[in-house]
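Given next, in structure tokens, is a single chain: the form predicted on its own.
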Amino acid sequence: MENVEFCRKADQLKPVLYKEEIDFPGSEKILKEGEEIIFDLGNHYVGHVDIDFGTVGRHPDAPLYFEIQFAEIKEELSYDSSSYHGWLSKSWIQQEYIHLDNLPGSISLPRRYAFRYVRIRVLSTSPNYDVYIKGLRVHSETSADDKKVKRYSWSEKDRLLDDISIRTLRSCMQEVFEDGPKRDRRLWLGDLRLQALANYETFQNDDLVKRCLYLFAGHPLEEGRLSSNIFLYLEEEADDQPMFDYALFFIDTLWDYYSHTGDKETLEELYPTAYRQFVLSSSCIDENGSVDEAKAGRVFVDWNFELDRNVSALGIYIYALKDLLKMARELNKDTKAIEDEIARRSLDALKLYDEREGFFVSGEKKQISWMSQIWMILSGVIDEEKGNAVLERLSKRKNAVGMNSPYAYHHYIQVLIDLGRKEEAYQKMHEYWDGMIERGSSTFWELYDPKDPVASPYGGLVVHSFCHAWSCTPAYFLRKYFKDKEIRD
């Protein structure tokens, strides 16, 4: 199914990427066996890293055994990784255990790593000797440019708010825009779509946008559904588990791309890509508006397994068609069928409103949840009074299902400045993001439950993702909608 002509149209925009050496003071500190130190490098790198050793005592007679351990922030070195049993595999943990055999001397670590702290642990030298570490050097790797980022004259909160969301999407932009460096290191659809929306108004990488584009266009799934995400080495590869709301996020993607840049060229080249998630998603859909997940692929909406996704669902797909529709009224294109699919779905989603509850309901248990609520005002069903309407009621609601994770909160604050509540926005913003920067953290993460802070959907914080891409938008939100001083004084 690969499109040879995509691909090579994404391999003639593989970036080039910014490598820079940093060097970091070692310590005095003595190290014999069974002891340790730890380094904070006081920000978020992705990049190899050097060691350089030296010895104390007589001349070393047995090589240096020691465990390293890189984290992205403090909270992971505490955790004992030989108890993480959870459902991703444990090579992802940044742990490794090295024989160094010449001492004093160095060590190059061929992995590539993404940290702030990193652990040496001694686990054996000889009688004769101990060591201590002379220093450090990081590699530094990334294709963000970061001459492209205009500042702005904001208050000290906003700035690192900014700062930090730009670190996040600095680290995360490599040879594509990466859902995490520390783990999985794919181009994932939903990442990139908010990825790009931060992009646009940062770094300006416009390329590497189009690149990702073209390379999910350029390895489809079976009848031209795309996947939810590329494996990226040693060859290129679309995983074979697809998702309904993923696939339909590249309508969205490739619309904001063009609104951006005005690439014509690139619209009409992919447009029939973008239509053939229209078809192949419609079908998913039945009579009532739910979605069959054995045929579409899974929904994610969010990290929450309480979470019914039916009504999400159908408002990303009607989400999705708005867009869908604009570019084809860009391109003079028959427009019939999707104006009638938009029509229909919108039909569907009002009956799934319950008058008596003033929610829109999901499911078969009729689940009131955040999510359900925030995509059927995203979508357009409803108008702005009655989406604010429902939102007032929403934030009274005790036991509506909630959000967990950045990419859920990112809808949040959309709807919020869509539905005019920009002061509003802007302080769940703060209240949100803030939670992960008085923690201490230098990134931003992929899932943050501000009632469990160390939650983790993976069953284990030694594997969690601590620089998210889709977590990376409150520099999107501040150059778009915050400008103006004003809201904030």
Contents of the next structure:
There are 2 protein chains.
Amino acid sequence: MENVEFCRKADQLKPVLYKEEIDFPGSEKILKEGEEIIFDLGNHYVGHVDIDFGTVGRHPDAPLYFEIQFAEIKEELSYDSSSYHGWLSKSWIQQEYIHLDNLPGSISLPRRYAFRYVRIRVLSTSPNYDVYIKGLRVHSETSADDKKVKRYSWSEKDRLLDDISIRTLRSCMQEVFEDGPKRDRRLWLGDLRLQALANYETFQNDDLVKRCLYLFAGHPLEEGRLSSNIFLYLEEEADDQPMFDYALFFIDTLWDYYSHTGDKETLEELYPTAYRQFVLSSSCIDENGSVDEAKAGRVFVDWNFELDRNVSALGIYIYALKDLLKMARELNKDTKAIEDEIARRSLDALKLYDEREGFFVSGEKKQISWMSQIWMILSGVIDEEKGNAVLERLSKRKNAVGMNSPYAYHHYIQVLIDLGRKEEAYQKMHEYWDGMIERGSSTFWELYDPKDPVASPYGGLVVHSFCHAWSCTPAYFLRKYFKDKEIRD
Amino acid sequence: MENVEFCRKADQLKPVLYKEEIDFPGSEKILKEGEEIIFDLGNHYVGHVDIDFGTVGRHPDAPLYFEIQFAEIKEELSYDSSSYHGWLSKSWIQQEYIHLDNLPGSISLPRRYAFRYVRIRVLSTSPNYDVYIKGLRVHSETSADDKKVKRYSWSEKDRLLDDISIRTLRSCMQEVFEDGPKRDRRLWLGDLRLQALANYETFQNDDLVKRCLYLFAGHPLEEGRLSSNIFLYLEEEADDQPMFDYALFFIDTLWDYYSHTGDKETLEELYPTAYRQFVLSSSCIDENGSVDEAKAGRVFVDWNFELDRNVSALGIYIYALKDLLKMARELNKDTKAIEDEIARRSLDALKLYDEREGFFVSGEKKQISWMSQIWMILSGVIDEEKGNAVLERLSKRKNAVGMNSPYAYHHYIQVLIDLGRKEEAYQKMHEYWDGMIERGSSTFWELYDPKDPVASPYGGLVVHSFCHAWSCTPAYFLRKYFKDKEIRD
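Next up, the form predicted together with another copy of the chain in place of the form predicted on its own?
Next comes the full complex, and the chain you just saw is listed first.
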């Protein structure tokens, strides 16, 4: 049941959005029926839009009927929306059909969009007149304060990587840290954790992190398990579907928040919620990392459908417990149960290491994947030396199951840094994220597989989120680990 | 050029609309993707609409995408809008595609519609939820004051005919007398003349007639010729296409206005405009009724494309001149030029009477039509006895070109009354207008041919106006000529 006090705190922390009006010039191109024009606004925006129509010819004697589509990347516009029959609701396609009665004139569209491209296609005018676009006005909205961001004299490619990361985070910072402002426009715990890390290094809107922590803690599911995500409209409500790993990440997100802010009051208040996730998770995962998904919800880890998630789940569990332990110590709580569990589960985890293969193997089929190795190293189950050896082998292993989301890649970069392979981390980070930049994007994506850049687990890229917060962490890595690049380049 | 003073007067007379909120219950019917519901609101409304959506299932996790269509008659809903390729702009189809982000919730549609039926079809929800319609709210808008209308204890069929006429007029009475609130939503002179007649007998909004007269006089075309119609949005502007007969009807509309109100100041002020139409028309019509349409615009008379309009044009010209003469006398102006023109043109007209046929014949093909006979009789070129003889012959003549609009039928009914054939007028009026009632309509139409009720000069009835002001005159006839019916039935 809802924790009224926590919800009240979350509500009090609701940010006032920074709103900025940006005028874009239109075009003199005359649009007859069936003709269209595409505007590239040069950057990604989240907000409302006004379109100013001019007319040529005689007095308009019938309404204008037009189609307008907003797109985050240009490829979305070449996708025939009517052919989309994927499993995500097609209502996410940012495409409208609109009548405008009074011409020449402006229309203020009532919905919020996430976009860099705007396509306007005229469906019907009348023999009396044609139209052209006099201008567009974007009412950009964000809870990110641009003035807080310190920029560095990095190389051009670092600055670009940083700018796009920051733009991605900025567009996702609304009344909460949204996962993606195009879709789902919701607060997800897994995304929040990474957004918060990037936020501390850039926009420093610590209250927004705090608000999101209270939103989760304020809307627990049965037995106090946290949901994977919170719906914001019409009223805040926890999604009734938890996720095993996301619930655990509440612990890490809270610990990161405290580490950054020193806000002990919040730590104390939310510690029981964090501890509860440990208690609930402990009974849902066995010694092989197999999770009782009926109770704890599915284990996400990455979008890759092939991935066997057992080893990753165990790694995430231990990883979270280590942050919980730090909290318990900070608050002078009894730590024994946590310590015992870490020790016991670490032994379980080590049993999943296949000496012959030299890898952690997951599930009955003993699958070897990148994510399994990464989470085992991040959890500290194996030491740096062994971790390095595993990674070395992994980079030569051809059929290991890979990663397809920036969310997964974040953990890969982090592991490289943790293992002291900073330069490799830097190279791999650029290699992966620069791929999206090379495709002309001004934000980073929910999904990106360099081997198959337009792959869609949803059945069509028109519903993809191309500004997805969990991909914003290069801004975090650059600032936290590569500030020295400022001098070098 | 615009007459600033006249425009100012028109502007001062702009009515405040009567607004009424009417709540309609929704339905418990659950709408899944692809499913629809049709609401019959029982009467015709003009105004804005709110739709209140309820949801069932889990928390909505994607916007609702739905289609909504407003229809004046039910047949419109069975027409596939995408198949409409007629010559009227398809932007008149009252059909929208809308995303609603916040559910459950209400949406207030931004446009005004004219409708009795509302169809809502769900295009996309998500596996999480389905919707139902909790209710509809109509914000009805009109400049007609219902309290001004006197009702009579007529027979059921007279009351029905009267009610529907009044509803038609009411829906068309907005900031001007619109021709049709669905389409074109404009002020047309030919329609105004008949609306004004019905208005004097019912809503008595004399100022609205005055406003419309000043709007026409305030926006003359070249040389002072009046346009056939005035655009209202974004700014008032005369359509650059005059119509010969409509310009002349300014004279009659002004005279009717004065006859009803005794407002001599307006008569005096607008007499020069009326007189100017006579002067301009006189040079554009020859002795056979052939009009120089390049100068004076086309001659409308009726929607019937077969009709040869020469005789009708001459009849309308003489008819208008006779009202101009009454004005001139009332204002003690010199009447000689008008009298001479009436005499000369009446002689011309009589030459078009074919003694052998016993009809006025129009054009090179000597076409015999209802409208030619009707306008010759209305203009008084032939006397009552001869008029009666012509009508008798006409009713037996099989291949005479007929009428297909209530606008034309109005003149037929008027001619029957003028010739003392009141009972026949009453029967014919019912016969014609009752046909629309029998088709379930709660308003009268722009077009109605009893022999071919779904005929469309536009290439599809989905763009037809089924609430069209020029069809509202039964309320005028009943009150002006058939009040005695109150006693009889």
